[in-house]
Amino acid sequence: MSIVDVFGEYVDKLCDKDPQKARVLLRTGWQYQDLKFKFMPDRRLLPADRYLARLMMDTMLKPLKAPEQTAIVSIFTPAELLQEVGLSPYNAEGFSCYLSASKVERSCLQQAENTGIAETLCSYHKTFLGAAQRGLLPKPRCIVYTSLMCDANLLTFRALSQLYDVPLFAIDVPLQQNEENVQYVAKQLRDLAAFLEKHTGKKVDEDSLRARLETSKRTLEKFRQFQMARADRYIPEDLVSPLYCGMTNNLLLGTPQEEKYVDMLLHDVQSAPAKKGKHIYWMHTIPFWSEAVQKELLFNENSQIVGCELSQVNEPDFDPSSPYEALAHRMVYHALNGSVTRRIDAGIRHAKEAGADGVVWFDHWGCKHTMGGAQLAKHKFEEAGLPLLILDGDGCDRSHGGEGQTSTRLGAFLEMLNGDKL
């Protein structure tokens, strides 16, 4: 048995007899874990990777050690506002994963599955959900999420404003694409900010605003240049780190912090090797604990995944000088927002930019967005040139991963990716 599996045991035992101590301790060990990040990293990622690494821990501790400092967001919520009203992030999609890390998801999945949701939910959602029941994390000071393609947001967040007894915001995101739809969802930003301002006590200032859309806007651009420049280059990933830049360039994007992480990257790549292997786009989550992936990309010179397509949901075309129509446009605009064939045209660019040789399109488990649209995904993915696998599992609840199918499929497209074969 693993330290990690002797964590995660002793959490889920402490939390049935005292869920404020089982708070604490999963506190205190992922605070370890920063500080390994911090004086032991790993050597084998790059400087930026590194430092995300650092940041994105830092993002998971803040609703542990100041909830009252914290909104819980789905992880689409349009971020600056938040941030001018000093509220962080407390991300149900990004603390669940944590949760999965630390080996106690399981328990959580079967506490909400206790209550009456079903086992199709999203188990990002259904993990959230069951930590708050069981009383493992802390209440927020409010709820801000959108309908951005996720129908679990609908049910998951109403249900947490009633068991923490907190105000709640939903943005309501149509799916057409028009300036109708993105006026009406500025006005809706706008609410929402007079939202935070009564809950916080604090003022949205337009100005700054509209600062921080311009740091967005550089953060986004300066993104794609990277993924354009790794092309032909070889950049050592591990399975997390995707993740990490999918969750903190939607989460933190427009702060310093996420504009940093990005220059970094562009500093880094200047110095990377030329490409090696075979480079794999990934579409929707990454099943990080998955002895069968490990195996195949996990620090792989001839297999690397190079781009995840949760941190390129936003395009960098946007007007940061109107700022409520600017965020509007963006999640009107979004990737994931309207038809899959959407979606699939944004993958299939971001892809080609990143010099992707093959794509897989990754079934989770509950998200009927992802499953309703993989055999459409595979057909247009192949026309365009970039050989599509279908892989079925789960990216939060291991008891859904089917290691052994998983590791079949992809070694056998690996192999032929390897084999130059369409």
Contents of the next structure:
Amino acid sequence: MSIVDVFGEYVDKLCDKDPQKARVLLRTGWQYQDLKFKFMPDRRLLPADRYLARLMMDTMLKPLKAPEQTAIVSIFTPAELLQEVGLSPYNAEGFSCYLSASKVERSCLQQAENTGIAETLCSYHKTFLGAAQRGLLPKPRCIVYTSLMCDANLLTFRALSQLYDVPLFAIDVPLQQNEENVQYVAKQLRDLAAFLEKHTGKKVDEDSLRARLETSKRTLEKFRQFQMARADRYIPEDLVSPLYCGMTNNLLLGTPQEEKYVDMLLHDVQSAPAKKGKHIYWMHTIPFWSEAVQKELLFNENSQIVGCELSQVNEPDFDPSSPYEALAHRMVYHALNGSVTRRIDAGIRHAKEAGADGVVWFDHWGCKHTMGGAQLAKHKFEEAGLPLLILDGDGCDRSHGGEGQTSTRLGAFLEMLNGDKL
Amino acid sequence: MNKLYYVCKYTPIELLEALGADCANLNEMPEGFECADQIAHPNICGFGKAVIEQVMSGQVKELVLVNCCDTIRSVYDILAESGKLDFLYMLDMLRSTGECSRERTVAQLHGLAKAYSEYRGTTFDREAFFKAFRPNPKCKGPYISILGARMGAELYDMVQKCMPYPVENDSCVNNRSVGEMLPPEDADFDGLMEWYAAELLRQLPCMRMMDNTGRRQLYNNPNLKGIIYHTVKFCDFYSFEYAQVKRDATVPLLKIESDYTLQSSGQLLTRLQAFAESIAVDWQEGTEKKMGKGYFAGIDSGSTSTDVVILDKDKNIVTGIILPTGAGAAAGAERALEEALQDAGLERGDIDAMVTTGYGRTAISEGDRSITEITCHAKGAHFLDPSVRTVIDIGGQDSKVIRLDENGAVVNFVMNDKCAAGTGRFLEMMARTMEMSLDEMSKAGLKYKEDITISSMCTVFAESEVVSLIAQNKATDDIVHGLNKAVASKTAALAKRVGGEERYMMTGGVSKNQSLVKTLEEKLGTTLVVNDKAQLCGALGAALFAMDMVERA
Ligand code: SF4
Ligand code: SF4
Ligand code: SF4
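Switching conditions: you have the form predicted alone, so give me the form predicted together with the partner chain.
Let us now look at the entire complex, which starts with that chain.
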């Protein structure tokens, strides 16, 4: 048994008796991992991605260290407002990934299912909820979520706020892209600012918020430059970095740390060697734990992931001088809002910019919007000249794996792309 | 004229009628999802797939959707792309009901009115609008409520037939309350739409609304006699509410799930009947019987075996027979009964009353009445050991957990029959993969050394996991123990769901599997009562019911 298995089992057993102690153990384990990132980083990664690993770890350690300074959010909640009042946001997808990497996801999933939660609910949400019910997830200051993209948000966060008895704020984002809807969301964001002020005792300073949005805008612009620059380069990639970037480019957008990360990327890409192998653009979350996917795409010169949809959902086309409208605009015109064709079009554009040779559309178990759009996506990506593989799996719950299938499908797809070399 | 179909209670039906539409609720359950599985994905909600099927088959030409959930949004995307409809529209219904969202709703109403009148070439007919408001009649006396996700028309019919009280459908689109009030006489079109938007939003909120605290009144009605909580496979919304209803409701509660196809209705029927038996007072009054020779028979016609028990008037088991069911339930029952009579040295005429139970119960024409295996199992278990409060039955095809009270009446139950995981079939298949007999398997898991976890719950995936464990040269005992653990945790989860209490009794074929029983005991943290008559439990209960029929006469 590996050290992680033993660790996971230990946390699990302890959690049944004393959740408080289990949290401490989990924190210790993750801190150890953090130190490892610091002193023994994975040298195969770009310096920027080594930095990213620590950024992400820090984000997930915060709730274990100082929960009263954190807020649980859905991933597309505009983080800038929370940062302004000194709250660190963390999300279900990120935290559940870490739980899964520590192999404690199974018991959390089971816990949630025992209370009657549907087996078909997205496993990130189910793990998160189960962890909260078991006492493994500390009580946050408040919860803020948006209806954007996914129903699970509405359900999980409402349930969590009842469980913890903490204040909840919901941002309702309409589907259609128009100015009235931007105003509707902007009004809610102003209410959110007031909500945050009330529950933290801090003021949201508009000037400071403006400056923060300038940072966000620059970060998004520079990230896009990096994505374009990588098109003809070889960048060694693991499975978690593109996913982490998908998290931090939302949760940490507007922070100097995220801008630093993007600056490092722009720096690193200059000395990267010329393109080797095939570029794969990844739509939706990545099953980092899957050995079948690792075999094909982990530090593999023949094929690498060159970007994950989740890191490119916001366009930098907003005007920071009116910050609430800017944030509202970003949400209403978010790549995953509205009809799935908007999402597909954004994916095609970003895949082409990163010089993708093929695209994987990952049908994460329980993600209805992604699954529902899969066949349309296949059609449209291929029409645009990008071969697309629809891959069914689960980003978090190993029991939905089907490793055999994944291996055959992904393997065959890459063989097909590499047809010239076989 | 084509009908205009809608799916949601927030649809402005009255407005559409005023524009000349003939509106109907789209709610049929198709045979299967051949087409939808292909152009959408098998793992989206069955209702969404049902809508796709009906549109693709050409039955539906006009459709107004509401962006209720991720599934419906996807259905809209797919149908828009298909070009199969003459008129397709999706209302962007907001999730909050405050002042701003009312404004946005008014804008939506204007948008729809414009689109439909352009399509049909009609204009707003004020009189028709007023006429379209019709109140929805509600049950006055005691009733049973269907809550949760929408229920297909065919399943709803079946529920109505089974239940001992009138049934009120309070789910999804059926819970529409617009129509109780009439629009203001003096308002112009804009004014009417203002009022109408508020009226639509004033309805009892669905689970997809951000604030849905008002839903509690659905299960706090004093006339409510029972709740049938329905969920649709791959719909997440309502399992959350179910978790809450389960905690808070004070009336009997049955949870059923459908995938929106007609197929599984037969299995749901058993559950519905068992539920009806547990809430009604008068269901036990069957044909009254006179005491004759004082013998009573119960036949349990299961999918693999048919069991018969004959009791004498002092409740002694005169005989208990277990035979394979064979080709037909009726023929199998006939044979088993004959054998039982022979064994007891009795004639058919010596039996005063006979009750049938099990999957095949309705196919058997003999017998004075038929009762579901859930109710019979509870009665049988109570007879064998009155201290038992929870029965765990893992059979070949299904598994069930039944909670009973101190009189042996059913308090709550769950069944798993859609998937092999957690049933005897799962173990059988795995035994085959490992090339061992069930008997060998029953002992193998006892002496394990390494604690292996089989992570896949699905039989197909689990099988490939087992194959790879064999390839890794893992010890047979360890693998078997891993499999037992998988079945045991699935079963323990079922037990948790009904609020299992001590003492537990285990029945069904799998109760003979020693190593599984041991693992399950560990999971539950208690010992299981395993009675050597456990396999006859259902038939025994049926025979006891047969006796009750006579004694009361
Ligand atoms: S993976 Fe899909 S279902 Fe899960 S949280 Fe993300 S968007 Fe929602
Ligand atoms: S659940 Fe509510 S919002 Fe959704 S379709 Fe049904 S009635 Fe409409
Ligand atoms: S049953 Fe659930 S998933 Fe299906 S359409 Fe209704 S709310 Fe949506």
